[in-house]
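Just one chain is shown here, as structure tokens, and it is the form predicted on its own.
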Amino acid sequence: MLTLYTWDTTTGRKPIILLEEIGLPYEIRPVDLEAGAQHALEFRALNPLERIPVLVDDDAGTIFESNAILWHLATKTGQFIGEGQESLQVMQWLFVQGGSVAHRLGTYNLLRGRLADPQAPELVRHRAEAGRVLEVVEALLTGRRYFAGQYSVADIAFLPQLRREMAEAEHTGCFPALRAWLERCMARPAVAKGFTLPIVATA
């Protein structure tokens, strides 16, 4: 059995995505955020860090952050991961996601919404960075259709940040294949169905 634990975040989508796509089972346990269900102590002994989502697989034991939990989901299943040098591209592109650029656009987005001057210093900084990395993902974009080749787990760590990041008007016109990717991701089934599915007690 696979028991998910998360919430309505970027980070909290991925995994919901990646076990629409490979069809096992789950149950979804909200976690609301809003309300500090995180910090209770029923949840703190699933992750000490008091971050959604975790996955606890009968099968495996408790997971927690997202990117480990897509991994350990594709190696179960052999599915979404690659094989060979590509299975590689796939974990370093997991590596990138969950690093510097859930940092960069993470950081930036959090200013964007603090800040009331477009000006500050800082927060020009962080845009800039943030700018650097779509550039990074729109080269490698072009000329290929997924960050590793085939469709996988890479893709999955992507696509709801730069979903919402593509969703700002500043970038209207920009990416073009940033925006090709997208669409191409968005048109699977499970991926819709990933975004749009409540996230509710199915228990």
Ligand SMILES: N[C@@H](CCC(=O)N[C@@H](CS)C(=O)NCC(=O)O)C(=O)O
The other form holds:
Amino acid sequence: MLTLYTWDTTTGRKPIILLEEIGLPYEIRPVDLEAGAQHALEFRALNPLERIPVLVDDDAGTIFESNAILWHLATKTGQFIGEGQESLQVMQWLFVQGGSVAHRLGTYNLLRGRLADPQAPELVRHRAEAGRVLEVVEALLTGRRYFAGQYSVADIAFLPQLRREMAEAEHTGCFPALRAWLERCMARPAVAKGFTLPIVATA
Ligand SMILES: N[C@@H](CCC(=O)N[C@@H](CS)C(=O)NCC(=O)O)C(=O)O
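Okay, that's the form predicted on its own, but what's the structure of the form predicted together with this ligand?
What follows is the whole complex; the chain from before opens it.
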């Protein structure tokens, strides 16, 4: 059995999308971050970092860190992991997303919501960093349909944050290749379901 501890956040949606793609049965255990459930003793026993998502795989053990969960499920099932050099690219983009892009887009999103002055120096700096990320992704997707050639967990890793970012008015009319990629991904039933599935206890 696969049990996913998660919540309705960009990071928390990633493994749901993949679980919907691969079609293995799984259960959801909501971890209400607003209520502080991530600090509960039982949850800390699963992830001492007190962060969602966490996957408990009865066949393999407990794993946290969203992109590690994606990698685990993809290698376990042999799906969405790429072949040959594509697989190397999949791993590369997982590390890039988790190691720097998540932080850059996440920090910018946070500051945008907090700082009223659009010219606040901190906001300007982070807008530039986020913009650089979006330009790199736009250039990449201008030459290919998905991050690593075929649709893979690399796309799933980037999807929730890039979807949120593209919904911002400031990007209206920009990044056509990124938007086309987003539409391709959103047309997949598992992706659409992964974004809308209620995060409620399923067992
Ligand atoms: N790099 C981690 C980030 C995990 C993370 O920051 N999760 C957030 C929700 S998106 C969380 O659990 N926050 C709880 C808290 O801040 O107390 C991953 O990809 O899994």
